[in-house]
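Take a look at this single chain, the form predicted alone, given in structure tokens.
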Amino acid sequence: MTLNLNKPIKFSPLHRLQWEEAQQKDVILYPEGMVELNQSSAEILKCCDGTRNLDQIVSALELKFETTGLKNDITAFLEVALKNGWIQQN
């Protein structure tokens, strides 16, 4: 399974992304457990709302953090997220 650059990306309905006070970080919750996220990963997943494709997510994050050159890192993370089932594309 590979990321389609043109299709919108959405967070999986089988998982839940939330702030976990005990760990002081965002986490992905699912029936089998929990994944702790660093701030960058959480920000990327928060953009996966089903309305934006890869380029739109990259643009939104580069604008938010006032930087450029994030596409390769974001793409690499989203490929891992897709393989782990954290995100989906229709």
Contents of the next structure:
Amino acid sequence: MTLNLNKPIKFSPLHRLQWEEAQQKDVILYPEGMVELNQSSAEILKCCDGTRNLDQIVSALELKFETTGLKNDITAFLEVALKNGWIQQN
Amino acid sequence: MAGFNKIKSTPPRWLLAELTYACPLQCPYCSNPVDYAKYQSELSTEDWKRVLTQARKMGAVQLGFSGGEPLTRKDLAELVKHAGDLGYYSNLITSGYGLTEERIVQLKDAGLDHIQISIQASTQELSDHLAGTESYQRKREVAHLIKKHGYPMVLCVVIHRENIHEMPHILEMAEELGADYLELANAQYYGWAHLNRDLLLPTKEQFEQAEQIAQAFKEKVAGKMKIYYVVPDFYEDRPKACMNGWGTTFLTIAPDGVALPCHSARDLPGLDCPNIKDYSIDEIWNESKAFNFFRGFEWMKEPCSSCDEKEKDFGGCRCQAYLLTGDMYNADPVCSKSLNHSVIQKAIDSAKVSAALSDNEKPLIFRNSKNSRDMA
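For comparison with the form predicted alone, provide the form predicted together with the partner chain.
To see the whole picture, the full complex is given below, headed by that same chain.
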């Protein structure tokens, strides 16, 4: 399974992304488990709304954080996310 | 000795709400206490809501509604709704027996996140025999309904000598039912499973063969289905890191309101496990004798106290040390460094002898109220 560059990416409906006040962290929740996220991973996943593809997500984040050159890091993380079932492409 | 000094603790993350000991099934490896029949009282809806609220405030986020059979509680949807409002990820851990489509929808509307359903074997005859109740066909129908209504589904199959030969068919069944996760839980020998151990413990050869089949399947379904494989620790030479360390992560509340650091802890002597009717969750977690008893490393004896692996496995399971060596401060005898390690081989040998006996000579003891009263 590899990331398709053209297709939009959406967060998996079988998982839940949520801010945890007690941990001061975003987490992914799924049956009987939890993954703690750092801030940049959480920001990427929040962009996976099912309307944007990889390039559009990169542009959105580079704009938001007023920077460039994020594509490699974002791609690497989304590959991991896809492998773990946190995101989907139709 | 242990327990009386307060040790800095991490907040609970996992709350297991054992709503009831009532269950229509009679599985002979049930993890409930063998004398469960003597605990008749159940918490009120308001008690449970208070527990949920207090534990959530401390940082608990994963919530298991379990039992017994949690569906026997009429206020389940109300509790699920309360949990959802608090931001829990709520898991229903059920036999599936008696779960109707109407209730599946009702629980979904209330905010239930996930359903874990158990099936005892891959064939009707064996599954119904092990459950002590005709339930196999209904469970299959319920599994389809769970997926129809968009829940993630965990299919849980407890593995032991009676069904381990069905491993290939169990895997096929999981695929056919559309399980998102398959939990292959090798029986852990506490409660009723301890009582029936001679009849349930597989041989090493059986276990290794089944594990190989499961491993190959895991690779085949990667990306579609996840496998949770619970190892049978009798064939390991290091103990499990039980509960991720005592009083670090897990909080269990028994049906009568007793708070437990693990679901077998009420069998350990002298812990004086507190009741949520008398104390807040904060007091229980941080201040109580029971939750501080085996926190940290101070309580350990040799070979644990000088062991360079103690921060990895915390000396293993306290309940297993107590059940098998009679001393809960001992190293878990699964560990090959334990002075009592030979009890494991004796258990394996004893199970081998029983395998040659007929059902009449050595029958399974099913988990039901009559047998439980006889045990008390």
